[in-house]
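In structure tokens, the next block holds one chain alone, the form predicted on its own.
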Amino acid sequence: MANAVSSNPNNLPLPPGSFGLPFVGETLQFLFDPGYLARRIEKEGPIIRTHILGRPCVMMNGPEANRFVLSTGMKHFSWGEGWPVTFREILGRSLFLQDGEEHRRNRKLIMPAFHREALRNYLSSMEQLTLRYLDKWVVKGEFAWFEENKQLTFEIASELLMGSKPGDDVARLSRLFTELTLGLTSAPVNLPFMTYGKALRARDDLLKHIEVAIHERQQNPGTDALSLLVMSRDEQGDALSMTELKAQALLLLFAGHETTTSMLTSFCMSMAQNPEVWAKAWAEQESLDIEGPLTLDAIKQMTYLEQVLKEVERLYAPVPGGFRGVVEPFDFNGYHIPKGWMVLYGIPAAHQDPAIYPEPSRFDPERFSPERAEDAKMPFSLVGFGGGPRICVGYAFAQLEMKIITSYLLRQYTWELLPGQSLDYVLFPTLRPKDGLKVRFRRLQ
């Protein structure tokens, strides 16, 4: 379906669409219409053309384009020249923007961290946390639960990828990664009152902050994942440098916390919304007679709660797509990318595919059951977290965390959505909804 070419012999067209206006092209669109992509997959199909963030871009949506982006057409993308100019300033030359042999030597430096064995140790503290945030929450009684959990996963991810000690300053630096986030899909301008510089201070003083956690684990190496990165030796016996180390902790902690987040608001609104599929998500929890501490033995039982995870990563995905840069240019399902632009897979379009998915904006876990298995149907039909041999190196870490919360819920909690608030999403940086979702929140008696 597609081939590697040198410019374009085949002498095939450009996607259909167009580059919008000089300079800015089509990014305010992208970037503040939630329906804008939609309206031009209908109108053009799957592959768009159009100019977003300074550069010239192709959209691929659908299964097929993933794969070929995710999987069978790495080759010709480049995740380092793909990714906006903030994500590249803000977030350094960290694993998330690496590629070829660089990317390898640091993901299989990072990887020992997520093993199973790990995943056991953090089990623990996963638990306590959440049982402390659960406290709180019923002292709080109301509250907008996207920014609580955003401290919380952020507190996880500050104690078990960084070692740090438990309410360790976690909401000033919580409130320093909102400002680091909103940055990424800011306009690149470093003057102190815009969103970018304010986005630049506080990676700033997140560093500082990291410097400090290295310096500790390099006299005092612990169990953290920063701990192993500290220790980590390549194949040559060469350590990380500290900007290395700087970098690829400032990662761990934005991935270990952003999609988190909004995974966990989708869950807590969709449940709210699907009283029937909550009494279900209950009734399992009830029937594995759980008594003190979780266990991964029991957390593998909870069947039914990981297809809800499913349909939450489908229907409410925390991120819109990925960024790649075209460094060979191709030919894809009858159109020719040349070298040097962007692509942009679009993951929506995929989840909401009602070959795929029937009746696709119905929220059904049902359909991750082993009997209807709807994402088996096509690879690729779920990327939430990506996909193929670049997908999420923490992908095991956000399951267990989420899994770990939300049987908390179901078994203790019970909550409501407060009227007068706006349950509509906001796309960027990460998916959540407008009014940060309001709720009332008590113990079950």
Second form
Amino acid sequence: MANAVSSNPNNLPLPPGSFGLPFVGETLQFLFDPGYLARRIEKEGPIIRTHILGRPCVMMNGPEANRFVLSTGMKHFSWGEGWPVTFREILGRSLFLQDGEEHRRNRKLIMPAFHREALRNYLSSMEQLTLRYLDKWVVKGEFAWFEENKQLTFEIASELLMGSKPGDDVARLSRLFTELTLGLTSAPVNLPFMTYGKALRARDDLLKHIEVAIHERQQNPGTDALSLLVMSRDEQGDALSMTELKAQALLLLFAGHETTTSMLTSFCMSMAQNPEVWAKAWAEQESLDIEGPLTLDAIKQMTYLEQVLKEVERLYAPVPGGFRGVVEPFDFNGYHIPKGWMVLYGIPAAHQDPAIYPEPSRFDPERFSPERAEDAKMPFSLVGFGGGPRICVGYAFAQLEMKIITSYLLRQYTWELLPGQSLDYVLFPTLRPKDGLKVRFRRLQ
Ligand code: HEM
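Switch over from the form predicted on its own to the form predicted together with protoporphyrin IX containing FE, please.
What follows is the whole complex; the chain from before opens it.
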């Protein structure tokens, strides 16, 4: 106790809130009640004390809190000590869980796989796979879009990030990833019939597959991201080790498709619910007179589509926030946060702040027009991809992929939502409409 007092020189109180039930704290509400956070913020304000996933935690919300966690106060935090044990075990020593020099070196070695030249090489593969799925969707006619988007983004990720070829067992790999993802939010009990045990087996199978692909790239490098990772060298001329390569490739595959799936699905839903926005996005595509394969230049001109995607990011951010471990105690907004706690910065609260985004629940891409630029009023108010020095490394990859897919959807296809489905959103394992967004889909005449 004396220790706690001496590390709290300003004698500030802990944030308001409660630690909930013994042992479980408020973990169940956090995981399964989509309205939990918003209710807590309304009652207690943006900085809230709780107990989730086995640890005391402060949930920090709003642009000021985002700025502190993502940029100005970073020295107080560790990523490795922040993420729950399930993430640490399943995702291994990958970028998500690294700190300091180890993180700096690995991030630098990974970045060439996401530079403009690399993206230029990815464009055609993304486009070809998209066309294949569009044909398949026309034949199907009716389907649940979340699962379909997931297969498409997984094929793109496994071809570009791991060099899988058509005909490889992508469906099996995708199933393994679903098992891996379910394990992240399960109880960490490693028994073969438990969700977590299955997730660890799935991780081992995926790592074996990735190791074979790495060996192939070492013999025969190509232009996919895995080849670029294999060839990348640090300032000393050293490459990533096999263990590092495997962990980073697994993370990129994981981070690179579930999130994009979620945003694409929300885009498809938002178009069907906002016909005037859909018409305007379609008109922009028509005005570009695109014939034949897409180019980076044509994609750059899709400025209204960019606004639409930002509005989807604002209202349906796939990732609800990020965990950090407190390695140095700190004071924020009149509260003291002790060492050893967990911090969860929340993404949706800033996106819903009426002082930044008037009528925040309205789907209105014009808020991101150059004239209104509502997100520019306050730094760290649009953080669907994180922010600061550790902003999402896959940002440009995801934007390119989403623009290719949505450009084709807008120009050549139409869809309507099927009746009798729930459009309520579930948060885990990935943000999505409960019934997966069931649609009727056809080619425009
Ligand atoms: C719509 C798509 C995506 C969304 C919404 C998204 C969101 C995010 C967010 C919020 C963070 C920061 C988390 C935090 O601060 O704790 C992040 C980090 C990261 N993302 Fe993404 N992401 C997307 C796509 C991708 C893709 C396509 C890749 C890779 C191919 C990727 C790889 C990563 C990695 C490796 C990090 C960790 C960066 C670091 O710690 O230095 N993401 N992403």
